[in-house]
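Next up is one chain by itself, shown in structure tokens, the form predicted alone.
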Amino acid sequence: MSRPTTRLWDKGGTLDQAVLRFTVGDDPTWDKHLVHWDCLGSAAHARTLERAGLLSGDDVTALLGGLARIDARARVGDFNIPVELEDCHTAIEAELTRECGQAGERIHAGRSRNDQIATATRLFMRNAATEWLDLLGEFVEATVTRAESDGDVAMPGYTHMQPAMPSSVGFWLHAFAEGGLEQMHTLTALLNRLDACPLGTGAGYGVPLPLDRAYTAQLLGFARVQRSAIDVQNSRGRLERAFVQQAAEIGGVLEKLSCDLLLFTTAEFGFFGLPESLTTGSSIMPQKRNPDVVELLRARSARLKARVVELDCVAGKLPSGYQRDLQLTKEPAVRTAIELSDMLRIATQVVREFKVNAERLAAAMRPELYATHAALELTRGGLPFREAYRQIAAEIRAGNFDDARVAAWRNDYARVTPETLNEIRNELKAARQREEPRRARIAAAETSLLP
């Protein structure tokens, strides 16, 4: 059995250890998240090489068995990536060579680490974006369910952080349902961008072998091949940025929810409360229960935005083709995938479990919230709006605008209707159904590659 080289590019020379550490960086840490996806890409490449007459059937059988075993080990945290092997791609090939001999040494024919990395990362992002779509759907469902159960509770609406007009808990929750639904639509657009197979383009200038790239794309569940070999490399950083940008936009919805909840759960407002299970304590103040989980939702949303800037700075300045700078686009993408999934799960739990204090909300429905109602009533009676506006403003300054004036409007406040909530549910169902063909295609491909 042949002995594997230490690195895919090793030609027998020496390498300074400081240079090794610097160039490898923390790839062994982040590449652990890519092992499964690189195994899928390698399985597809092996079958494509067989179709091209470059691997025998026995070689492919051995390689697929080895890849399945590596994948199983990685799933339980038993596949390590030594620093001297740099990344998951080298570690996988080294393991295949140990197990399969020359078949392991043959598998890299017709590919570069450049298109190999692009493929594994693309598959990873495609899977993460699909998970985000599911989690966003659960978040939207949670907001709709809470709007149905607590939506009719009256609540002040604010502009400039000041009481403005009468609203309701449901009207407030409706905003986050719509925000989440919008992000589901943009996630579908992101998945369309990711649905192109980069494998088979080598270092960025094609491969002089009869590789059937359409067959490779089909094996990996992609809708199409990425036609330009150079653009495969140019899209690294661009697609990672789009992926992280999408996460940052979803984070923006959660950030606004967090800010609202942090304000409305203060003792001074007391509109909402968090159950003890969602709060933490103080190390010095016995009475404290802290909304750390919501504060960290807000902070993590900010961190997602920072990663967009990071990717802009790393990849935005580069010329065409592969540059080693692109190595640093993996970490922001992997971190983002993990973090946003956690954020969506926590946000959904918070929406399901926060408490509504109807008495405090009722006490906050002060008469001046109905000032616009009063002005518009005068307008309906024929008074020009600007004159009606001044008249009501004068009453408020004089202290004459009280509960008696607004008694007839107490039940006239912004609500979300059952019809609107049903529309959201129908749109949610349609968004899920639109993704079913892609999900079925991907699931069938992954099952056939690594049974």
Contents of the next structure:
Protein chains: 4
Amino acid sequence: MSRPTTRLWDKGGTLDQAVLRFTVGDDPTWDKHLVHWDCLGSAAHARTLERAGLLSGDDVTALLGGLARIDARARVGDFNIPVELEDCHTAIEAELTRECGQAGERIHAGRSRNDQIATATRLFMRNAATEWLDLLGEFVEATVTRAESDGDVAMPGYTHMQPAMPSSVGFWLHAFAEGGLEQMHTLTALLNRLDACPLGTGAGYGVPLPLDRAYTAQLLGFARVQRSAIDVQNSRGRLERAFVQQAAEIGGVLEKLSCDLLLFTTAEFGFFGLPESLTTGSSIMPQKRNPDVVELLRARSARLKARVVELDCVAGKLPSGYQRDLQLTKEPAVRTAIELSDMLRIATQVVREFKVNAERLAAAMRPELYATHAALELTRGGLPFREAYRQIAAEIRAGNFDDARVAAWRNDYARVTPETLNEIRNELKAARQREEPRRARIAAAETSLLP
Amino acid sequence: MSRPTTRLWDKGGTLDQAVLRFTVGDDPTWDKHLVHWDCLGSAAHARTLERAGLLSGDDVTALLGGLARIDARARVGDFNIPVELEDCHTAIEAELTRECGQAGERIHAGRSRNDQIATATRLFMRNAATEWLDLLGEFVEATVTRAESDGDVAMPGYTHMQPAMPSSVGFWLHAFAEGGLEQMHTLTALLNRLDACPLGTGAGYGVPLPLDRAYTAQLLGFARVQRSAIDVQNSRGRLERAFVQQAAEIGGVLEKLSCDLLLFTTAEFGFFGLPESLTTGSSIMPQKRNPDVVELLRARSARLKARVVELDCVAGKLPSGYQRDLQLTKEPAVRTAIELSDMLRIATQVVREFKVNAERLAAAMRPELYATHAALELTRGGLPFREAYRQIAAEIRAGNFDDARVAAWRNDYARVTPETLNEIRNELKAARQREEPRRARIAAAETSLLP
Amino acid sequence: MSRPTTRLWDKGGTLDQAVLRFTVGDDPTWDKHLVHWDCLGSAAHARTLERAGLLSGDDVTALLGGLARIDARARVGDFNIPVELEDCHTAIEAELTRECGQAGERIHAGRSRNDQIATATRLFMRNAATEWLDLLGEFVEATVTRAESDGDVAMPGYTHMQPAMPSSVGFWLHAFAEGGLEQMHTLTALLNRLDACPLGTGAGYGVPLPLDRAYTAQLLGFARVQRSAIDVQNSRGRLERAFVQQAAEIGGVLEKLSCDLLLFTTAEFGFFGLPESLTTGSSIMPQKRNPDVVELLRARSARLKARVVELDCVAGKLPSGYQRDLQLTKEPAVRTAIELSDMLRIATQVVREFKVNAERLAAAMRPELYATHAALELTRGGLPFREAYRQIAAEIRAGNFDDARVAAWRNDYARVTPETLNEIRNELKAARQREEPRRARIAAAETSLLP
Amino acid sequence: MSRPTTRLWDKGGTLDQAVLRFTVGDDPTWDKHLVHWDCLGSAAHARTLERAGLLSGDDVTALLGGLARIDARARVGDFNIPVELEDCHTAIEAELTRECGQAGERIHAGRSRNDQIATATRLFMRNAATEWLDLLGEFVEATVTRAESDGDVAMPGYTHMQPAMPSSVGFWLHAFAEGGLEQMHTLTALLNRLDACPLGTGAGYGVPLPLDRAYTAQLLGFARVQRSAIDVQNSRGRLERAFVQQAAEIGGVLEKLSCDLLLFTTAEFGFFGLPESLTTGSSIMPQKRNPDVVELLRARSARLKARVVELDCVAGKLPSGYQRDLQLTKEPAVRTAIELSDMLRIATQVVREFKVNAERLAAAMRPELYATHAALELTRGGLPFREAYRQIAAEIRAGNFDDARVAAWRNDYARVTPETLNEIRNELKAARQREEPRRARIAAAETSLLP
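Hand over the structure of the form predicted in complex with another copy of the chain; the form predicted alone is what we had up.
What follows is the whole complex; the chain from before opens it.
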């Protein structure tokens, strides 16, 4: 008779309940997000065992059916991971054994939880990174669209948070379009790293069974096999870090956007406003409309950096091969995947909906913003730049640098050109197309495994 | 009629559901741990309003009863925080209003969520730090007890992970007793910082009502009033960081203990062993007994460091006063409180139960460990130390430094003396007594507020 | 004949030059700051050897003279550490040997570089922490003095960077006085930790010589002996981290001050100004006066947090006892000592010299800042606070909340009282006096050792 | 007459000396590494001004000559940056003005220090990343070569630092070959990011002069123009972080290698040894041979992670455009460039020279390593894996799992195949060739600018 409800390594001894809770930790929470991906990995392993003659066709049919049912239940929140089963891998195997009897007990031949977890998290991260790419594309598109509609409004450019030179709303938005586009390139580089199949490497020292790893990789839609079994284990922590670090970089773009918006929406600057749907109020002060959404975008962006450090702390200074410490690499990866997607959606909404306050911006275009123009004009007459610089500085100090002095340049402020915006739209399109083949390959593989 | 179920700042507008989820975040989860402490703070605020003549005796009686019932429900897991109510403060006020009608609507006079949160987290952290002190005391006691029972077994001392000088199990354990004792002192310093009452400062700029803040502080068992209202807000993030940083320091002691144990329990060292109750197995390798518990102690200790960075990232570079970013300071504080207590309990169990393998230790006491003894002996004859050093180095290189050569020193290895262990026991007792007055004061205050 | 110029562990083999440079790293730079402290430690060790009968009075006299000369040369920048001698300890011993012959070769009996470094850095950090305490006292004093002179000027109080309630310059300054005062308390706790003598513990497993460690501790002005030799090594990294973490906390106070100043000195806020001596210019824009000094105060404060992580990374997950990794704990400690002192001096200068722009502040005191006053007034008539809140919110929305409406409260803004400022002055005095005995004890000891 | 020796923004006011030292900080030290790159950038700017008709051919010839002389002096350490000139940009312009008179005063037309610094650091990082790629290639090659020569020696494979399954020296080395190869791919992605020209964007808001930015980019061998001027400033901190983060990832590979070596070279494991040239000694213990080099490789690798945090702290939460905080991004970039190159050289030397101790390895191949083989063999007879697992576990517990039991599998341990090593050699070759065009383009451009 089958024994469905024990830990995979149970040899009959006893385990302290406090110790069990300590080792299991928050796995039952985070592993919920990995059930689908372990089902995919298990399906691919079952079919690989079948090809090696180690599992009968009937067993495989039963297992694939069982996995599809588990997957369906998990999608609707109906698959829980009891503490005593530790993680999703054990819970799935236990359920398979309950449903399919000995076929369930056979599926673990030639695999270890070590390569199972590596596989499930790899698939999970590959999927999330693809989603980020989509959402980032929408973010970039939103900045370009706003630059097209509101870009020509003049706006002071700042250095040291002090007025520096004449700029515009579009010139400012352009920076975020470029920041987003750059991250789409780095996301592709990340996807290339994640696109290697760890399954079939056992506990980190291979499996003494004739498993066709290229076949497994193909079933899961991977571009290649991750050759070294030890490297599969060593890449735990390393790839999660690369994933979270990518999110932190994207967060860096959103953080800067937030910092700008929070400054430009103060009552004192007043350049931009937020619609009511993006503000909240105070429990005590009736007049308040607070930019909580943007503040939390800033804070959540900042927090992503700490997730990189979390992985550095947890996975650092470990010798090769699996160490239990690596269990704690799941939480930062799972949370980051979810959070960054939320952040990108909110950021895009903010870009689409923030309001441009034209009067306040016009009032802020003080003459001093054109001091450099004045100095450079002097150099056209042959004066060395350093001398021109000192001359204009003296003029300003004397209070002679007024509106009339700069009237000629009033339309001469930094703008983003339609040509540049078109270039960006084209590059955005190219960045999306570049990922199409991978996306198609993955979709076909996953559908074929768990229809 | 009362309106119990809306956000405190609701003015009648609409709020995007995705925006609501984004701003609320995980508060409903983490705030569960703060319900008790907000009930205490609310009770103290109600009584302060009463003293100022701003709340009737009947209202206060009703509110205290309502708070006690909410507190009781929260203790048994029967008080939830719906997403649309955002946090525990709103949920509690809504419930009070449902139960007590207008008295519930009156309790928020003269307070802001800003000082409510500061108060609830302050009380929460003060309580957790006191618990840590207890658990740390037990940890130190366990190391001393083991040093007394197993301390005299000789053991190599290492530098650079290479055999260095003759040491003993007790000499090694002694280091952790000192490490723990030192942290008990820093915990007292932390408790001194946390022992100031933030309540009564409103949104950060005081309250235009005649509230007796010294009375509020006394009701909550605080040693003093936190005078500056802006500093109350500025200390959010700062005190959470101090709290988490304290945990990370204690984690540093546990991390080193774990690193030592993981090295000394390898098959190759074999100095120590772990009982079956503290090991787990492998899903694929039948022979395995793995020290997962100790690995996770190491990993969780390391993770605490990242929590400090999380607070640095989230709360760093914010101007004075409340910013919504500070919402994200709750999670690291709440989790750290719970996790460090678990870790200290497990570490104490490990110290009590690890096994000393006397034969393996004896076999590891190679002659070279006594090279320094030999060199120092030569200096007693007047030879300069540098010359003696070179002479012994040559002797070892020539292979002449064997068991016979060091026989005279075989009993001359580093030990911890009973006198030292007694000193530690006395200091441990003193550290505990030092905290007695605070502990008594707090217990009396809390019992009096919410009997 | 003496051999002054080789590494202490030289046994005659060869060492790759690139390897030497790699292992020595930046020690010759950072160790310059430790020469004085190693001279003190060496003097104390020489006298301890003398008391144990292991060094003659003549040798000790020669050594103390040599150490005093080295110390004097180091003070005027005339003592270098050649790469081939690795660090200050070797350079000092080599120089002593060159000057004093065999007495120099005898001084290393019963000590290891391990306890020498621990001693030198302990003394160095104890001294720096004392200096920080002085400078922090001056900073607190400057905030109180400014609060006394400019405190009554009204100023908007912000939450979410949006106008919230009426505050004042003094109310704002008060927060930094409290922040500084709190750190003076934590500095005392740090000094207590640092006030234990590591010398006499050899390489981490004690020394088989009859050294009187209590005597050594007294010679160096320490409050106590650090009992556990292993803990001496384990506290490397731990105490450096505590030291740097203390600096990062103080930096947190300066960082917030900088963030406020940078916001309040923007052209758009214009509340405060900086004197010309505290601003710099642009290489291209003639009109610019930039607050670089305050920006760098912010950036350097932020950087201190990374130094904590540096120590976490370098010293984390190491087993007990000395590991060479610990060499890299010197740089963050040495740099932090110097940098924080510079930062505190600059911050105090900024607090003393920033300008208050009364007109801009007056203009910023908009009626809405009094919305809470209006709501609370309604509650005095018996209206529940929630109802009053909604009423005022509607009034503001309708545009009826103007200057006339709030005229009655115009003088009713948050201030710091002279009583509070006096309390702070008294606590500041107490904090300074509390450290007097330690300061006197240390000064006497150091003077006596190296007159 | 020319005024060569003042700060570029000098308008005649005074500057506090302490303030000057505080703002200049360590720039004179780190900027030494940027002189060459600023000379290149200045040469390109001069030629771009010439093309725009803003500088005469004679002036350009004079300036290019002056820059070449400065560059030559800097190469031999004969170009210093006085504190009063702040940084390399000012020092170079001052020297040019001294040498070339008014031509020197004209070169700053149309540029700002902001885009100068961005350009110099971009060129510096692009060059360093290329060097890393070379050194990483040698590292990978060394692992493959060692795998070919020593790979077949059997070695236990560990999980949880406990013996797990039979592996080999080559199987272990293979993991590092893959780790290195992966980083070569990420380095190419980094180089793509760095390969964009920031020059010509002024202070972050463009330059009102007709500068041909595509021409400037081509002169400096860049693949493209960095279009957005604001993004040029926003990418300071961001690209330095990407650069340092890349180094930290490579450091992660070296760190794991170090951790393995430090474990496997303990006396108790004894699998590997280090040649005398890679070890050092103790100042007190004559017998010691310590692996300091490998420990410092571990520590320096770990430290790189903190540099990422340093950049996060310094450059985080800044609004768009230049802020003086960004000055502190130079040190981490410059140091990381130098340190990682040193580390890669040392790591390659370690891989080439560590010794394999065949007898100790053979002795460590205990029968239990074959427990999984035994369980899987049972499944070939049809037994479900879970049942086989429990059967073998019982056998081991009973002490019946000895050498004879596993004799059949003794030659069946995890190895890396020659085919795999060949694949790696081919991919290594491809990775190098992939970078050839960029390398050639850059070399040609730089030689042409400063022959």
